[in-house]
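One chain comes next, on its own, written as structure tokens: the form predicted alone.
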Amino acid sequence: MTSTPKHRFMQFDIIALGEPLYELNQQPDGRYLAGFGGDTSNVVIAAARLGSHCGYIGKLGNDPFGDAIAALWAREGVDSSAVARHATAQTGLYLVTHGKGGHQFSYYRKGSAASLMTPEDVPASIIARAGYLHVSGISQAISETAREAVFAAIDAARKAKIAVSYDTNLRTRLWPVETARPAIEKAAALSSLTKTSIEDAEALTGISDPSEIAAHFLKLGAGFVIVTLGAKGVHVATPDRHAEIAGFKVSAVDATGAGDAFTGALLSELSRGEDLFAAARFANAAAALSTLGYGAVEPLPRRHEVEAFLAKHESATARDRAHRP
């Protein structure tokens, strides 16, 4: 399967469940800048930019990052009307500093109010009118019962017929390898799309080739496999083929948000009917651009960015090949 039919009952094109956060970016003068992330987020936040119709699963704190948060989503036209506030729980906060290795985050989200979701708070009839459902293994991470909340979601999802697209997302300071890979790989396996870096599943597996890597993740049941390979591009897998997709060169700023940006416009893309290597041509040039700005959310591009953008590189391409001896 690489893409989702619409039917005449969908009510979104994708919806996801997770962990929404607050985003403090350091700037080159030291200041920090205020923005948005949590992962999940990210990718329909994305995908609306590109102009799929996206709701979001969650909980949020009663306090003014989370009425940020709420404020966000309604203007980038993501419903939230299935994200509860808690009333005593924080909403989740993270910095991002850069240095000579590239981006850093330091997290403050211990005892969020997104962590203390359960398998009680998904709802099932909502994710039964998406096309996708999208989940990740950071909101596997921050609790167990957030981790049952995900599977709750995962099993609303197949019962309903609904695609699953889920990212590994690996977090070591959230937890182990050894407890993460079992509820991961269960996850990938139940998963129509499984998007996966090359990093998160060295440490997963121990392999490093890219299409060992989708292999593992196809025999384990996805449906198809992406395997990022930074700026390199991706690696796109189905059962009957395998093939790269290189990614663009851009002078990019901050990486925050690009796998993010690449998973949004990606489903974006599938939602519109899209050929899944032409999706994930896509959804590379949109991880591109997204790195030209700080933050996670702020520079995620519109449609007609990327489009502009495919549109100069293919005629830059064409010249060059009009000139080769």
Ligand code: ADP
Second form
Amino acid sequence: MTSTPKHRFMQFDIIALGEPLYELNQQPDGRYLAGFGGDTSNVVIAAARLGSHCGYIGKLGNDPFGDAIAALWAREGVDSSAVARHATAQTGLYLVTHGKGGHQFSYYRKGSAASLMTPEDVPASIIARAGYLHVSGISQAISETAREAVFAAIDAARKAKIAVSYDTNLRTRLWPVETARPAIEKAAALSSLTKTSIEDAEALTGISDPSEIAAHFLKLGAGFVIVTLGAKGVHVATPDRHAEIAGFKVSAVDATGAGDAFTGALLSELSRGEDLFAAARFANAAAALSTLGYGAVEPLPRRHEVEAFLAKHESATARDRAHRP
Ligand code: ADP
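Please show me the structure of the same protein in the form predicted together with the named molecule, now that we have looked at it in the form predicted alone.
Time for the whole complex; same chain goes first.
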């Protein structure tokens, strides 16, 4: 196998920091099905399924849910040697219940092991050997010390000239917009790549036009900006070029974690040296496929599935063109 000099010294394509969560999803008969979540953990699993070498930094409880998450990472090939176990604090948990108004999330994460993370828990030497560091607004929201840990990780990445990927992932149940805004804008300003959604950006900035949202984050200092537009796809912006990259039509059943599937696929493609706009198209396909099943992790596609989906889509498009009068 050949490897570029960069790869020879790199331990991970992508390393993420934040809070993994155990999921209990209510079924029609009232029982709960076990699953997994936590935005940054979803991102590295999405990228690992596409062939990237990924790792995670964080804290789990020394409990059965922590064991289950560690086993999940092991199955998915995500390195968790930088994840510590807290002696007393528990692993975070959330329930998904389904009612008349759609699905509802209830979180049990206050005082969780991950929320007790501090800057001392951030291994700068591991970050320095990654291609990308991925962090999010949720990693920042879970506690003040976790927020400091995120900035310590960003600082370590920037000092080592490692690209920082940042998802605004605003959760107003964890912190009010007024508290979130300065921390999110500061992290976005320090990022090489900021991903936001129309909903997050509207709440944070009052702007609803994707191109203006992208311009706002570019002006703050983000290197590239992606604004996700649900089924419509994404708006991708660099200081030189803006483009809307269309989403793929699928019979979506559950878009939970679609944004994480997108980010994982995007970072995986960028790690392989793909151009940002081509990577966004691939990531739209991976994210569309992730909506075909329930939960954030289970339906994440493998590389051959995304490639087959894209090939099928391309041949259908070519057929349509040939039949056009
Ligand atoms: P988030 O708010 O978490 O960023 P979105 O709901 O905007 O997530 O979705 C992220 C990406 O997932 C979209 O940009 C698109 O590529 C894909 N996606 C989401 N919903 C659908 C859908 N219904 N059909 C096809 N693709 C989808």
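Since this is a predicted model, take the numbers as computed values, not measurements. Take the two forms, superpose them, and find the largest set of C-alpha atoms that agree within 1.5 Å; that set is the rigid core. Positions refer to the first chain, counted from 1.
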- Note yes or no: does the Cα of Asn62 move by 2 Å or more between these two forms after the core is superposed? no
- Message: Once the core is aligned, does Phe277 move its Cα by at least 2 Å between these two forms?
- Response: no
